[in-house]
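Next up is one chain by itself, shown in structure tokens, the form predicted alone.
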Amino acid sequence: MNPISRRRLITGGLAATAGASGLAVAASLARRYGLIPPDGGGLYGPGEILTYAAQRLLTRHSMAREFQRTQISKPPFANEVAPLPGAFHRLQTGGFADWRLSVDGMVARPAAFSLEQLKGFPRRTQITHLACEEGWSYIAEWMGVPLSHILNLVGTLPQARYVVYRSIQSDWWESIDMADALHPQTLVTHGMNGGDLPVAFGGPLRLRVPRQLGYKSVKYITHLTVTDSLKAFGKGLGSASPEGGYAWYAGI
């Protein structure tokens, strides 16, 4: 069966079973094709599964809307963050010269990249909307290196399924599947609105995932881990978000 007809079969089946027999049956069909998010268990699991499966089948290669420069929010609206640790302030005092983004896990060549190195990689600029579920939403110009470029440099192994990313704030971590990790709009961002990425907006480095809600675009990132399973991370739900009551997959 070719990919197109297979996709139509699965999406048609998901829609039909969701309407006729309930979410549990649709979730069973998604399970058969490996379209299960890490937080797919529990009371709301069938709904999370149906959302993730449908989005992946229908919008895997879709692009987030990009705006004109005249539509950039003035001023952008930074949300509050918890006090940053002493290690952050020491790095800030040194102009972030010692900041490192380490990459490990299922890669052929684990590495640690300085901010200077990252700024020297091929860059992409996009003007996209950061959609926050709590109202901290704005349009900004983001500049950075595509995450896919970094993953190519370290040699992601074929069995990889997810990228876990962590902030210098130890309890702040997220993950995305490879569809979003390799998407051209997913950036390791170091610039905003023509300058360096301000600390209030996640500087010096923020992962920008414009196809998902704002909480997936984690600030102050220091560590990427490529993996084939999320069960060993935190409570096994995929990120800190579902541990706190949000969905792991937050597609928009």
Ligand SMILES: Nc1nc2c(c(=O)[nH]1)N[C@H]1C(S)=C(S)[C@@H](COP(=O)(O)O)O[C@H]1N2
Contents of the next structure:
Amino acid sequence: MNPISRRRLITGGLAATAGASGLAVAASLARRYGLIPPDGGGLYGPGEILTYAAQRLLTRHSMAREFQRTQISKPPFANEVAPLPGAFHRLQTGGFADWRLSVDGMVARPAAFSLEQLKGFPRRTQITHLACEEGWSYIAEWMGVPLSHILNLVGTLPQARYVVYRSIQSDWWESIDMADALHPQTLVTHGMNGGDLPVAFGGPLRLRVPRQLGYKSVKYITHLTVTDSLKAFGKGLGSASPEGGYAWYAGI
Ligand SMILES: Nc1nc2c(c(=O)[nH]1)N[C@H]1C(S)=C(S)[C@@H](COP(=O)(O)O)O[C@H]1N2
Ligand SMILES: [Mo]
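Output the structure of the form predicted together with this ligand; the preceding block shows the form predicted alone.
Whole complex next, starting from this chain.
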């Protein structure tokens, strides 16, 4: 069977069973194809499973919309963040020369990259929309290194399924699956609207995941971990969001 008709069969099956005999049956079908999100248990689990499974089957390779320069929001809107820790201010005083992005877990060559190194890697810019779940949104031009480039450098092992990313704000950590991690629009971002990424917008380093809601674009990232399971991270739901009542998968 070619991949398209296989996809049609699976999504058709998912939708039909969701209508006919409830979400639980769709969930068992999704489980058979390995499409269970880490927060797929509990009361809202079946809904999360249906969303994630259907999106992965239909939009795995789709692109977030990109805009024209004239559509960039002036001024852009920065959500407020909690006070930054002392460690952040010390790094900022040193012009972020000692900022590191460490990469570990299921990789052949764990590494720690400085901003200077990251800025020397191939760059991509994109003008995309950042939407907060609470209704705010803006369009900006983001510049950074595709996460896929960094993952290729460190050599992810074949069993890798997720990338966990952490901020210097320890409450903020998220993860994405390999489809989003390797997606060309997922950028380790160090620039915005033609300059360095401002602190209010997550500078010096932010993961931009334009195919998902704003909360997946974590500011001040310091640490990436490649893993085949999210069970050992936090409460095992994949990220901080489901611990606070938001979906792990926030595709838009
Ligand atoms: N470290 C960190 N990352 C964060 C946040 C935060 O408070 N701290 N807020 C998140 C939320 S809820 C949203 S909607 C976006 C807001 O991005 P903006 O300030 O560029 O609008 O950043 C996300 N990343
Ligand atoms: Mo948000």
